[in-house]
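We begin with a single chain expressed as C-alpha cells, specifically the form predicted on its own.
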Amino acid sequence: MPALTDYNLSSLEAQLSGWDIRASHARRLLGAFYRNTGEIDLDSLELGKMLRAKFNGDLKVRQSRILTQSAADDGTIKLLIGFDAGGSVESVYMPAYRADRAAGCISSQIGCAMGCDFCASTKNGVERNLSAGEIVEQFLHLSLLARRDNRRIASLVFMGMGEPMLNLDNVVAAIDRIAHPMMGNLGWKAITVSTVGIVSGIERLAQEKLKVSLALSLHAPDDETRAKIVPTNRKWRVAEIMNAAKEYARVTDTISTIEYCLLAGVNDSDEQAHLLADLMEGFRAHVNLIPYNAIGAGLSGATYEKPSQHRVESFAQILRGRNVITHFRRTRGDDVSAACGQLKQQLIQLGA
C-alpha cells in the first residue's frame, strides 16, 4: 500500500484521477501533510468521502516509525527508523549554533556495499535501496524533532548509510520532494549529496541540474593508500574522481566538500597533506578533516586509531599554507554512537 511520501504532486493527481477523485485534492492534501511535518488530521480537511475512504485500504499516511532514539549531551539525536517494507536505517538530528536551526543527516540505502574499511555501515553489506518515500520520511522525522525544539532543518546531508549514487533515481526523486516549496520546502541549495567517488553517478547528478552540493569522501590523495581503505578506488582512480568532482562544481556552480577521515599512520603524513593540496589546485572546494570514530576491526581485520592532535594540526597547517580552505568537522553525538552504522551495528550484535 503506498504512502503519501511515495507521491509528488503530479503523480498524486494522476492517482486521484484514476480513482475518479478530483485531482485538485492532491495539492491541498500534500500541502497540509508537509506543513505539519508528516502529521496530518484527515478529519480537518474537506477531502470528500471517496478520498477519505482510500486511507482505509488503498493509501496510508506514513510508512515508517522510530524504533529507537538516543540523545547526546550536545543535543544530537540518533534515530533508528524502521520501514513497513522491512529493514531500518539511521538518521541524525543536530542542533545548530543558531537557536532556530538544525542540520539533518539521512541514509539512502539499508546498509552499504562500498566496503570502506573504517566505516561501520558497511560491515553487514547492503540489504536494499530505499524508496524515494522512505528517504523523505527520514527528513520528516528529523523535521518533527526540530519543530518540537523550536527549530527548523536548515541543511540536510546524504551522509548516512549507503552510497547515494547507487540509488540515484530515488535520491533525486526524494530531493525534489524535500526541496520543493510546496512540500518539504528546504531548498535545493541546502542539500548535500555525499559519494565515495562513483564517477558515473557524479556525472549524472550534474546533468540533473538540481544545484545540490557535492561531498566527496576521498580519505586519501594517492591510489595506493586509497585502494586499501576505500575499495571502489580500484575501479575509479583518484585523478578520475577529482576530475568528475571539479566538473560537477563547474556545471552546477556550487562549492564542493572533500571529506577526509584522518587515520593515524595511514593517511595523515606531511607528504599526503601536500599531495592533497596538489589535488585541490583550481578546485572550488573545501577540505573537511574528520576525526576518526573508532568502530573496532574493519572488514580487512585492520584496526585504526585517531591521530594525535599535533599530527592533525600539522596536516591542516600544510593545507592552509597551500591556500586550501580547511575545516575540522566538529564531533557530534560520540556518546550515542552517532557515526554511520554504529547504532544499528550495536543492535545487530545484541540480536535486536
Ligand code: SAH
Second form
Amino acid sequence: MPALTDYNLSSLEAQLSGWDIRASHARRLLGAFYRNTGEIDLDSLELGKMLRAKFNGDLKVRQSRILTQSAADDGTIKLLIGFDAGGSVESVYMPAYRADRAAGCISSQIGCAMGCDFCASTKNGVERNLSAGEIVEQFLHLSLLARRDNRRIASLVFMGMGEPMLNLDNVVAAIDRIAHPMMGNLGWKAITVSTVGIVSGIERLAQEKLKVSLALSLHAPDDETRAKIVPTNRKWRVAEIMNAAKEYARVTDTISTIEYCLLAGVNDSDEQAHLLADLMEGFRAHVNLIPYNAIGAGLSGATYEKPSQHRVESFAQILRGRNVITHFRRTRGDDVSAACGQLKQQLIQLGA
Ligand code: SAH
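Give me the form predicted together with this ligand now, not the form predicted on its own.
Now the complete complex, all chains and molecules, led by this one.
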C-alpha cells in the first residue's frame, strides 16, 4: 500500500483522478502533510468521504517508524529508522551552532556495495535501494526532531548508508519532494549529495539541473593509495573523478567538498597533501578533513588508526599554504556511535 511520501503533486493528482476523486485534493493533502512535518489528523482535514475512505486500505500516511533513538552529549541524535517494506537505516540529527538550525544526515540504500575499507556501512554489503518515499521519510523524522527542538533542518547531506549515485532516480525524486516549496521546502543549495566517485552518476546528476552540492569522497590523491582503501577506484581513476567533479561544479555553479578521511600511515603524508593541493588547482571546492572513526578491521582485514594531532595539523597546513580552503569535520555524536554506519553495525552484531 503506498504512503503519502511515495507521491509528488502530479502523481498524487493522477492517483486521485484514477479513483474518481477531485485532483485538487492532492494539493491540500500534501500541503497539510508537509506543513505538519508528516503528522496529520486525517479527520480534521475535511477530505471528503471518498478520499478519507482510501486511508482504510489503499493509501497510508507514513511508511516508517523510529526503531531506536540515541542522544549524544553534544545534542546529536541518531535514529535507526525501520521501513514497512522491511529493513532499516540510520539518519542523524545535528543541532547547529545557530540556535534555530540543525543539520541532517540521511541514507540512500540499506547497506552499501562499495566496499571502502574504513567504512562500517559496507561490511554486510547492500540489501536494497531505498525508494524516494523512504528517503523523504528520513527527512521528515529529522524535521520533526528539529521542530521539537525549536530549530529547522537547514542543511541535509546524503552521507549516511549507501551510495546515492547507484540509486540516483530515487535520490533525485526524493530531492524534488524535499526541495519543493509546497513539500519539504528546503533549498537545493542546502542539500549535498556525497559520492564515492561514480563518474556516470556525477555526469547524470549534473544534467538533472537540481543544483545540489556535490561532496566527493576522495580520501587519497593518488590511484595506488586510493585503490587500496576505495575499491571503486579500479574502475574510475582519480583524474577522471576530479574532472567529473570539476565539470559538475561548473555546470551547476556550486561549490563542492572533497572529503578526506585521514588514516595514519596510509594517506596522511606531506607528499600526499601536496598531491591533493595539485588536484585542487582551478577547482571551486573545499577540503573537509574527516577524523577516522575506528570501526575495527575492514573488509581487507586491515585496521586503521587516526593520525596524531601533529600530523593532521601539518597536513592541513600544507593545504592552506597552497590556498586550499580546508576544514576539519567535527566529530559528532561519537559517544552514541553516530558516526558513519556504527549503530546499525552494533545492532547487526547483537543479532537485532
Ligand atoms: N557512499 C557515499 C556516501 C556515504 S559515506 C560516499 O562515499 O561519499 C559518507 C562519508 O563518510 C564519506 O566521506 C566516507 O568516506 C565517510 N566515512 C565512512 N566511514 C568512515 C569512518 N569510519 N570514519 C570517518 N569517516 C568515514
